[in-house]
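Quick heads-up: it's one chain on its own, the form predicted alone, in C-alpha cells.
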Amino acid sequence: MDSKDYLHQLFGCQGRKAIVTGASSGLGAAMARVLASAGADLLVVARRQERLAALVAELAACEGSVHAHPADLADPAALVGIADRARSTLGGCDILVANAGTADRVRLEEMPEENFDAVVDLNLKVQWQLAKALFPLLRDSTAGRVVNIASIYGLGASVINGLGAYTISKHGLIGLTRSQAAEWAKHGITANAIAPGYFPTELTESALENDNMNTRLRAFTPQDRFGRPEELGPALLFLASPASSYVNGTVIPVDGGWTAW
C-alpha cells in the first residue's frame, strides 16, 4: 500500500454521511469544506438560506455531495426535520458536527433569566435534543461519530466579563460529550469535542476588532495570534474519520496554546 492509499484509509470520508449545523458562515462553513473535500456527503444546516445556497454552490466540485437544509434549531420540530431529511436525502447519518451556538455578553448579576435560558438552551439542551433525534441513524451507522464544538471556555472561565452563560453552557456541552461517549459506545458511536480558541467569526467579531480586547486576548495565547478557520479542519477530520476509532470522550483544544498556561 502506498502512502496516499494509507492516508486515504485513515482520514478519508468517502461515502460517509455527515450533518454540520451552524454551517452558513465561520467555523461551520470551514468544517463543511473539510468534510466535503474528504469525500463525505453533507447536509449543511443553518437559518440563513442564501448563505447555505452559496456554500452548496462553492462546494459543487468536491467529491462529496452537499445539500442545504435551512432550519432554526431553536424550533423543536426542526430537529425532527433534520433527522428526516438526513434519512431521505443522505440515506442516514454517520457523522454529526454540532457547531451551532450563540453568546450573549451580559454579566451574570445583570442577565435576565430569559437571556440565560436562550444561551443554555441552544448551546446545550438543543445539542442533546439533536443528537437524540439522530441517534437511530448514528446507531445504524455502526461507526457513528458525534463531534461537539465546545470552546476553551468549556475548560475554564472566560477572561471577558459577561460570557458567564456561554461558559456555563460550554462546560455542560463537554459533560454531554462525555456522557454520550460512555452511554453510546456500545452502539458503535464515539463522541468527542473540539474546544476552539479565538477564531475570526461573526460571534467573535466585536471582541477581535476592539484594540484593547484584541491585545488582551492575544496575551492569553502563547502563539500571539488568533486561529485561521482552516486550522480547525485537521482536528475535525481526525475525529470524523476511521483514524479516531478508539478515541472517545475526549476534548481537543485548538487554541494556539491558550489552555497550556
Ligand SMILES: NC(=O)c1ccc[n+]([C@@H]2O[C@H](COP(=O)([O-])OP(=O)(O)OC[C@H]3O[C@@H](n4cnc5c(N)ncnc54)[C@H](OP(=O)(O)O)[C@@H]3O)[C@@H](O)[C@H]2O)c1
Given for the second form:
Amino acid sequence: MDSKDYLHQLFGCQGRKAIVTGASSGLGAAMARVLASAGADLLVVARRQERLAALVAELAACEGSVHAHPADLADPAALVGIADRARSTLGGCDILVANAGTADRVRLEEMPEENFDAVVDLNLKVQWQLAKALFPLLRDSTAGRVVNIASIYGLGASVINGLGAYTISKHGLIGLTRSQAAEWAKHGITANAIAPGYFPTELTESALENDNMNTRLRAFTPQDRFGRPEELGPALLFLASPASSYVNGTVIPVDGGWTAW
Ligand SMILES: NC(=O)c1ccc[n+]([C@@H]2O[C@H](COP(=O)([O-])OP(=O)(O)OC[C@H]3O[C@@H](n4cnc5c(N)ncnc54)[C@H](OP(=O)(O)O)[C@@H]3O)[C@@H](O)[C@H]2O)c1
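Got the form predicted alone; could you also share the form predicted in complex with this ligand?
Once more the chain from above appears, this time first in line as the rest of the complex follows.
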C-alpha cells in the first residue's frame, strides 16, 4: 500500500456523514472545512443562515456534500429537527462535532441566574440533548463518533475572572464526554473531547483585543501565541476517523502547551 492510500484509510472521511454545530463562525467553520476537505458529507448548523449559506458555497468544490441547517439549539424541537434532517439529507450520522457554545464574562458573585443558565444550558445540557437525539443514528453507524468541543477551562479554572459559568459548563461537558464514552461504547460509538486553548474568534475577540488580557493570556501559553483555527484539524480528523477506534473518553488539549504547566 502506498503512503497516500495508507493515510486515506486511516484519516479519510469519504462517505462519512457528519454534523458540525456552531459552523457559522470561528472554530466550527474551520472544522467543517476540515471534514469537507477530508470527503465527509456535512450538515452545518447554527442560527445565522447567511453565514451557513456562504460556507456551503465556499465548500461546493469539496468531494463531500455540504448542507446548511439553520437552527437555534436552545429550542428543544430544533434538536429533533437536526436528527430528522440528518436522516433525510445525509442518510444518517457517523460524526457529531458538538461545537456550538457561548460565554458570558460576569463574576460569580454578580452573575444573574438567567445568565448562568444560558451558558450552562447551551454548553452542557443542549450538548447532551443533541447527542441523545442523534443516538439512534450514531448507533446505526459502523463507527459512531462524538467529538465535544470543550476548553482548557474544562480542565482547570479560568485565569480571567468572570468565566466561572463557562468553566463550570466545560467541566461538565468533559463529564458528559466520559459518560457517553462509558455508556455508548457497547453501541460502537466513541466520545472524546478537544480542549482548545485561545484561538481568535468572535467568542474571544473582546479578551484578545484588550492589551492587558492579551499579554496575560499569551504569558500562560508556553508557545507564546494563540492558535490558528485550522490547527484543530488534525486532532479533529484523528477523533472523527476510523483511526481512533480504540480511543474513547479522552480529552485532547490543543493549546500551545497551556495545560503543560
Ligand atoms: N475560540 C477559543 O479560543 C475557544 C477556546 C476554547 C473553546 N472554545 C469553544 O469552541 C466552540 C466554538 O467557539 P468559537 O470560538 O468558534 O466562537 P464563535 O465564533 O462565537 O462560535 C460560536 C458558534 O456557536 C453558534 N451558536 C451559539 N449559540 C447558538 C445557538 N443557540 N444555536 C445554534 N448555534 C449557536 C454560533 O452561531 P450563530 O450565532 O450563527 O448561531 C457560532 O457559530 C465553543 O464551544 C467554545 O466554547 C473556543
